[in-house]
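To begin, one chain is listed below as C-alpha cells, in the form predicted on its own.
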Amino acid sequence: MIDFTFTEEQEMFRKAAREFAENQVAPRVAEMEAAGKVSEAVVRALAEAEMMALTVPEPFGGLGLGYTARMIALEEISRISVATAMMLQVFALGIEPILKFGSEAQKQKYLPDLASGKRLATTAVTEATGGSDPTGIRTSYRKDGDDYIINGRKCFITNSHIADTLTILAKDENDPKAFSAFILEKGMPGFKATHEENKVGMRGCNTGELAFEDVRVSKEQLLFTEGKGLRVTMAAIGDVGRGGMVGCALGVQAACLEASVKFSRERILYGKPISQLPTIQSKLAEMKIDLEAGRLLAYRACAIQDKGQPSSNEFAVAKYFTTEAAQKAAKMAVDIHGGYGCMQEYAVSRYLRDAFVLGPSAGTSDIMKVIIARWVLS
C-alpha cells in the first residue's frame, strides 16, 4: 500500500513554514525586488528559523529531517517569494557536495556553521562554454606541490556575492578530461566577486560572475577524489539542484492558482464574478490539475531521495513538467487579470518574470527531456 499522505510532524512543518514565508518574507519582497538582491533581514530570520539546518545531519549541527522536509519549505517560501526560496535552494546545493563527499574533517569544518546561518554557500559549475554541457567548462587547476592553483571564471551563480563557503568545478589543465571538485573561501587571495547580472526575474536575488586568478587551495580543499569531480557536482545537481527547481516551481503555481481565484471572484464583469465564466474555470482547473500532479511528482522523487535511492531521473521528470506548468499557470494567471496583470502592483506579474527564469536554472526543458529520453531507453 503506498501512503500519499504527509506525517503530523511533516504537515506542522508546512504550517511553520507557510507563517515564517508570510510573517518575515511578505512584508520584505518589494524592498528585494528593488534591491536585486535577498534581504539580510530574510538571511537572519532563515538562520534563526533553522531552514538551512533541514538537510544537514545533527551531528553536524543540523536537524537531519531531509529532503521531503526541504521540498516543503521551498514550496511554501516561492509561494511568497520564489527569489529568496531560489536563495536557499543554491544554499543547498552548494552544501550537498560536503554531505555527500566530504571528508570526515571537511564536514567538522563547515557544516555547523552553515546550518546554523553563519556562513552562506552556493555551487560554481556554470561557464560561458559549460552550462549544460559542463565538460566545457574552462576553468581549470595544476598541481603545485600538495596545493593546487585555480584559474578561470564562473557565470549565472546564484549567492555569488553573498556566499562565504563555494564548491566548484575545475578541470586538469593538463588532463582536459580530468575534473575535479574544490571548497573555496570567501577572500582567499585571487579569488574574487565580479560583475552582477540583472535578470528580468527572479530579482530578489543576487546572481552574478566569480573570477580565479591563481587562487591556491591545499589538498585539504580537495572534494573527494581528483579527477572524479564531475561525479561530485553532477549527483548535487541532479539531485539537489533538480529537486530545489521543482519546489520553487511548485510554490509559483500554488501562488499563481490563490492569485486568480480571489481575483476571478472579486472582478465583476457581464453582471456577475469572472469567476463563474466557463473560460475562466477552465483555465482555474487546469492549474491545479497541474499543481497537483506536479506535487506527485515532486513527493514521489523525494520520498525515493529520502531512502537513499537514486532519484536523479525522478527529479528530472519532476522538473521538466513544473517548471513547464509553472510558465503555463503564471501565463494564464496574466491572462485572467487582463489588463490588471500587466501592472506592477499585481503580483502576477511578477510571478510571470520569475517562473520564466525557472526553466533555465538546473538544467533547460530540452537537457531534461534528454536525460529522461536516456533513461527510457536504458
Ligand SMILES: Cc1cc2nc3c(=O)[nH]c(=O)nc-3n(C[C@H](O)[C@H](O)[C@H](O)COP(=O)(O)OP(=O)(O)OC[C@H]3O[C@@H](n4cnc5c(N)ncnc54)[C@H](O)[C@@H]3O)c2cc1C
Given for the second form:
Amino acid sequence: MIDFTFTEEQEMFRKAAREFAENQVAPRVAEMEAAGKVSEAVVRALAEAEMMALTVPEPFGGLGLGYTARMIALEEISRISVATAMMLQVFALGIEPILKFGSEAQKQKYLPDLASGKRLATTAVTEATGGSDPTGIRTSYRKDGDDYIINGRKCFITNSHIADTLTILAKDENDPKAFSAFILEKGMPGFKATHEENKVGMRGCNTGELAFEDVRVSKEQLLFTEGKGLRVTMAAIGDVGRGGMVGCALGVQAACLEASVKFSRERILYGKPISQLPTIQSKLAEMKIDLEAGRLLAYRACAIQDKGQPSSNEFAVAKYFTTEAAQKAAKMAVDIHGGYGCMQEYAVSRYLRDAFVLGPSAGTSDIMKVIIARWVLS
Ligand SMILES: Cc1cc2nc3c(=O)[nH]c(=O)nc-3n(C[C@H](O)[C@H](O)[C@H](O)COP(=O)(O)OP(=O)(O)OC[C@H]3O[C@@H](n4cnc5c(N)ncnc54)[C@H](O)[C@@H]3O)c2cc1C
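Beyond the form predicted on its own, can we have the form predicted together with the ligand?
Whole complex next, starting from this chain.
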C-alpha cells in the first residue's frame, strides 16, 4: 500500500526546521544578501541544530535520519533563504562521495567533524571547459611514487571559500579517458580558493573558483578506485545534488505562494482585495498545483533513495519540474505584486533572482531532459 502521509516524527521535524529557519535564518537574510556570502552565525546555528548531521549514519557521529528528512529541512530553510539551503545542500553533496565511496579510514577521519559542522564540505567538478560535459575538465593528476600531483582550476563551486574538506574530480595527465576523485583539505600547499562570484541571486551563499598548483596528496586521499572518479562524483550529483536542488526549489515555490496569498488579500482595488479577481486566483491555483505536484515527485524520489535504490532518474524528473515551477511561481508572484514586485523591499523580487539561479546547479533543465529521454528509451 502507498502511504502519502508523513510520520509523526517527520511532522515534528518539519515544525522544528520551520522554527529554526524563521528564528535563526530569517533575521540574517538582509545581511547575507548585502554581503553576498553566508553568515557565520547562520553556519554556527545550522551546526548547533545538527542540520549537517542529517544524512550521516550514527556510527560516524550523525543522526542517520536519511534523505526524506533532508528534503524537509531544505524545503523549510529555502522557504526563508534559498541561499542558506543551497549552502547546506552542497555541504551534503560534499560528504556524499565519502559516505558512499570512502574507505573505512576515510569515513572515520572525515565524517565526525563534518557531521558536527566543525568542518564544512563541498564537491568541485565544474570547470570553464566542463560543466554539462564533465569529461571536458582539464584539472589533471599524475602519479609521483605513492603520491598524486594535482594541477588545475574549478569554477562556480558552492562553499568554495568556506569548505575545509572537498571532493574534487581530476583527469589522468597521461590518459584523458581516466578520471579520479580525491579528498582535498583546506591549507594543503598549492591549493587555494581564488575569485568569488558576485551572483544575481542566491547571494547569501559563497560561489567561487579554486586553484590547484602542484598540490601533492597521498594515496590515502584517493576516493574509491583510481580511474573510477566519474562514477563517484556523478552518483553523488545524480541523487544528492539533484535532490538538494529540488528541496531548494520547493521552498522558493512555497515562499512565492505565501507572499502572493498575503499580498492579494491585503491589496485593495475597485473596493475589494485583488484575491477576488479571477486572473489572480488563476495564478494562485497554478502555483498551488505546481507545488503539490512538485512535492509528490520530490518525496517519492526520497522514498526510493531512503530504501537505498537508484533514484537519480526520479530526481531528474523532480529537478526539471520543480526548478522550472519555481521560476514560473516567482514570475507570477512578482506579477501579482504589480509595481511593488519590482522593489527590493518586497521579498518576491529576491525570489525571482533566486529562482533563476536554481537552474544550472546539478545540471540544467536541458540536461535533465537528456537524462529523462535516455531513461525512457533504455
Ligand atoms: C549557483 C551555482 C552553484 C554551483 N555549484 C556547483 C558546485 O558546488 N560544484 C560544481 O561542481 N558545480 C557547481 N555549479 C556548476 C553547475 O553544475 C554548472 O553550471 C552546470 O553543470 C552547467 O554547466 P555550465 O555552466 O558550464 O553550462 P554549459 O554546460 O556550458 O551549458 C550551456 C548551455 O548548453 C546547454 N547544453 C549543454 N549540454 C547540452 C546537451 N547535451 N543537450 C542540450 N543542451 C545542452 C545547457 O543546458 C545550457 O543551456 C554551480 C553553478 C551555479 C550557477
